[in-house]
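Encoded as structure tokens, the following chain is the form predicted alone, with no partner shown.
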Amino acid sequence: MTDQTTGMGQTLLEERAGDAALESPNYDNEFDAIVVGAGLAGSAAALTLAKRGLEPLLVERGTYPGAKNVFGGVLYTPTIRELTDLDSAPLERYIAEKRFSMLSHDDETAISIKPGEWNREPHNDSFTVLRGDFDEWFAEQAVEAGATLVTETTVTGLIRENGGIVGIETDRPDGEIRAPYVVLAEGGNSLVSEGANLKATESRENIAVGVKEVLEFPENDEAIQDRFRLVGDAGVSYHYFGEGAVGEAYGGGFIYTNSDTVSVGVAYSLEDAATKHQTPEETLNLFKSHPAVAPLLRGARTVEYTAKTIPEGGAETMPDLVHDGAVLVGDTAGLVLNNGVHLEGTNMAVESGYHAADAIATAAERGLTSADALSSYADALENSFVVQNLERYGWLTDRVEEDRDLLFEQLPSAVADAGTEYFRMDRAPKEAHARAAKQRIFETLGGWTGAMKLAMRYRKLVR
């Protein structure tokens, strides 16, 4: 699929470009539009303007779209299911379990949600699933329905005249590309947005790593099923907090089952990276290593290890979504939920290159290309669940930052022992272990009004 793709944008590219095609070729203004990027967010907004009658030109610098993107391993999809058929998408396995745990340093006290409604289609629209396939597959969605692809550019800065955005920079022969629009899907790492003035470069306090490892286990086709106790097509979501987890640092650990491997990986703040002098490849290895992970590992073979870094600045940190002739779509515009419970980007970054390509559809119609003519993206995107999302959640990171010691380590070592004080068996009676569980617990957190304070706090994860 990938030679095929490339090959009709380059055939289509080269007839537009005339005889001399080869030596130096002339694009500009042969488009409606410019995305730049093929991940969700770029493939989304390439495929939207298709299908409103415009004729986008996606470019990808990877020799494949999602050759170059990494992500934890859900992809959630009731937006891509409304833009598409979803019944040919490579999907690996739909989520039938999320579990969150709890790690000290050698313990785990964790929860698992199993709804029974998970396992009926259309599966909560949560699946696993491998970028390289995926984003392959929905990019070729967009070209079946009219828009280029070009692979194996990078695009380098972007084409400023009279104040707006007309085009795009690239590596390739004569490399300016011309259109009324560009729709800028780069991801997080977002090089040519910054240089352009679009959006500022974020502190290293709002962005995480993220490291990952894709797992197989060559002497044991059932270890999957067997270990994640799976039925079919079923999945499930491990997400890993406390020391036991990412350290000292502020983050946390996950595995996802694929159909045959396993992704298992780390995020964590790029600042503690830096301060505590934790190594994204030493805190994966402690992850791998700990008592309640290493089990559901034992014997895989790493056949793929990737990184990236993860915009958590919320809405407060949010960059102007439009400008003259140009919008920020994705990881780009820093469309990222993690809150330890809700993790979510993949949702986001296709809403938002959902509504980035109606406003361009709509103001293609009127003929206009100021940042006036495309604000019904940024309203639409406010009144979506994206913004609205980021901002119910934007005081939590700020809030956990200031209980990190107690939330990350003394917390889960507390309540660790004071599940194995609970049902410790010995001659004493259940109440005295009942009430030295507790005990533990309220020391940890300063008694009653300590607990109460803390619930306090939290409160807005309930209201």
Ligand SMILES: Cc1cc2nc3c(=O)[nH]c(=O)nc-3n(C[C@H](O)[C@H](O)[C@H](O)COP(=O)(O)OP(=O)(O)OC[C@H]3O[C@@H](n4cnc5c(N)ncnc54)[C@H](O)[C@@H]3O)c2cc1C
Given for the second form:
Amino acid sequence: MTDQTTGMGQTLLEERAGDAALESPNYDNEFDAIVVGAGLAGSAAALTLAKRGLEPLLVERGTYPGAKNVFGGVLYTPTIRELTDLDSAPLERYIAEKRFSMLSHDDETAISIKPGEWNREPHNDSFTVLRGDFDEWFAEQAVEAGATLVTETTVTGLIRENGGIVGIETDRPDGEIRAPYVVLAEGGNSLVSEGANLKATESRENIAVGVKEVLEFPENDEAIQDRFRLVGDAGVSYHYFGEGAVGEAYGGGFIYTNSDTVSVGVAYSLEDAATKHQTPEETLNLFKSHPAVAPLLRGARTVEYTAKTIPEGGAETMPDLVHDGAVLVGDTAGLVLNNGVHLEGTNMAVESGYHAADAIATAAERGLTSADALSSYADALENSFVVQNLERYGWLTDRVEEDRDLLFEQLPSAVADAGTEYFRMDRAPKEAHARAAKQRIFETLGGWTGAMKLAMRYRKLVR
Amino acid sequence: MTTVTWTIVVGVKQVPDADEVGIDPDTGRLDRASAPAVMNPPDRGALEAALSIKDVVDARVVAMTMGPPMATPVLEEAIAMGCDDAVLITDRAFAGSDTWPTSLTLARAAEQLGADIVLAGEETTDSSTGQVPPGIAAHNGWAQLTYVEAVEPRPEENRLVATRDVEGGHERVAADLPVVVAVAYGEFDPRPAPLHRKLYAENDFEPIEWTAEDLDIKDEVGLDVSPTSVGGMETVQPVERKGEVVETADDLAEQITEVYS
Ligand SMILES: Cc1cc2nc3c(=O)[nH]c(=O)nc-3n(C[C@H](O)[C@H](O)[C@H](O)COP(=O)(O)OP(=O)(O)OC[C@H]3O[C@@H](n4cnc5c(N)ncnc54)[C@H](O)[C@@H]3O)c2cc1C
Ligand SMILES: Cc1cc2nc3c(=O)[nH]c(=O)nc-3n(C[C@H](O)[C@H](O)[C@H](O)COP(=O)(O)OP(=O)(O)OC[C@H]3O[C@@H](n4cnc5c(N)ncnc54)[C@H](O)[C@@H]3O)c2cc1C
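Output the form predicted in complex with this ligand next; the form predicted alone has already been displayed.
Every chain and every other molecule in the complex is listed next, the one we just looked at coming first.
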């Protein structure tokens, strides 16, 4: 700008001072929607809204999206892939092997699954990511599509008018801002939604506590590929159950490989953390020092430690998803599948953010904000894999809870002992070994009848 | 046209985030390139001091930075906090400027803006010379107050009273305007940006842009006129210290007497 000649500075300031926006900016109802939280669900919603031509405001409390996000590591990408181009995404490794392992206090019995197909695009849509990197990138995609991101701003409440939600309150001065729709994507610890009575406070049985460490291997660049037998960008997700994984609690442990680090963690019921006096640190340390786990992590150094809650109430405890002027998505809506076999929340967060935004865009075309006008979100989710999966596995949590002693303590030992018997090397004939092995399992299960009953109780798993 | 009592100009500089600056293990040099850029932390104190004056005196607060267009976010941050306007002083001609042309440039800009008070941080976290604020004062022949811990505006006298940190205590000094003030780090707790201002600053605000020519200093800036020359750089290796464990207090006393005698 060379049209300001010397001596014009003051005049220029006077001229610009007339600008009302500069003097007291006001963005009430300037945005079409406000999204609370730039996690996966929030950014998916903001991106979808922007792609539909709306201007959303994405509000994040961290210094950048992802700064505060704890997450064990495997991101499931079937929906994200539809929303944006994953080529530039900061993915760590694709999952080439899943391993399920039962741990007693010093035994391990495992099965490993390594389909060749997982080595080929799209790699079964399963990748390890570091959420600090990924969430920042994902929010950027929303901003590039037209969303506005504001960080270091914590939402403290919602503004209601005539019963409907018309905006948010934040921790900043002049901190209220209004918009026709509010998307609550604040994660599992959903203080804003609970404070506004959009959902009930979760009871302890319906929450799991997750702790995770990211470990690096100083001065050992080959540790990860050697110990986990990896080539190129291949990675693993190892899942552990039983006493050796989380002590007496109900839950499991995991190890995921990133590019140069591994994520190691445990997730178990908050109820157990409280009543069994198992602190997250102790539980994680016990898991890390299990004889089947420790060698994988030898010489590793902790670079990050994080703890967080995981909602796991399933379909029954799902809150109302739509309200006048507001919708709940992702962990805030309790959309996590956490049952031992699956720990999935990322795909559900993105799917729900997408459907919620789609419903808002449709309602906005008609100028409507009522819960009724937004109900297509609830319907779409009901018909998607999200609610169907939650319903399918709802029973499992209860069932497992009833059988926890058998499943997490007696069975892991029995299976390990049976293995020991079956492969015993001595001078007795193999038939005797097989009999002893069978015997050990049958004792634990309560004979043929017990085994049959157990099989019936869990038959839905493979149906 | 309305006129305000005072125009307060605040110098803010973009620096690499000190928390993220690593040391290259191979060369021993600071690796600044990979660290994200942030506002020089002491400059937030300078902004707070300026805004606290505006809280009690009819004033206009204008932020200025000399740097590449990439430095615009520090001006946005200043606007978000409450500044009324901001100037980006940018020109390829500035490349290689040391503290002399930098303070000349800022001095000319302050003059141009009609500054009654120029506020600055005590020093930057990247070059940390602390020479720029006194340099601005010297170029313009204005008063200067350094290591300032508190400010007390006296508009009726057209003076600014400041509490300065001096060795062994404090000093209260009154200066006639215009004055350049460098605030002591950590003495002014910066206020949080109001939500709507933050949104405006980050999304819609555009700073005034001035070049060397606008300030009529085209031939007085840049590498050629910078008197500083760097003789060389050296990485200091930490010295290995001798350590010894003694068993009893008497042994310790003995060792100490040995050293002292
Ligand atoms: C230990 C652990 C391991 C897991 N492992 C897996 C796994 O392997 N695979 C998988 O698919 N899922 C896993 N999950 C679940 C998965 O992390 C979640 O389901 C998913 O992150 C939910 O996304 P979200 O966007 O709903 O919430 P989040 O990712 O929690 O994002 C919420 C965002 O909102 C912000 N925020 C919160 N409150 C406010 C506020 N008041 N104002 C402004 N911003 C706010 C937060 O800073 C955050 O950025 C795991 C969870 C845990 C805890
Ligand atoms: C030996 C040496 C060689 C250098 N060589 C070069 C070079 O070749 N090329 C080059 O580009 N730089 C160079 N620099 C950096 C440049 O001289 C300084 O960054 C600049 O002059 C400001 O000095 P400072 O950071 O020490 O500021 P200080 O005097 O420590 O800053 C005090 C306060 O002055 C204000 N201030 C300082 N700089 C600015 C600014 N730019 N805009 C607005 N306000 C400001 C701020 O309020 C700040 O808190 C060199 C520095 C040194 C020490």
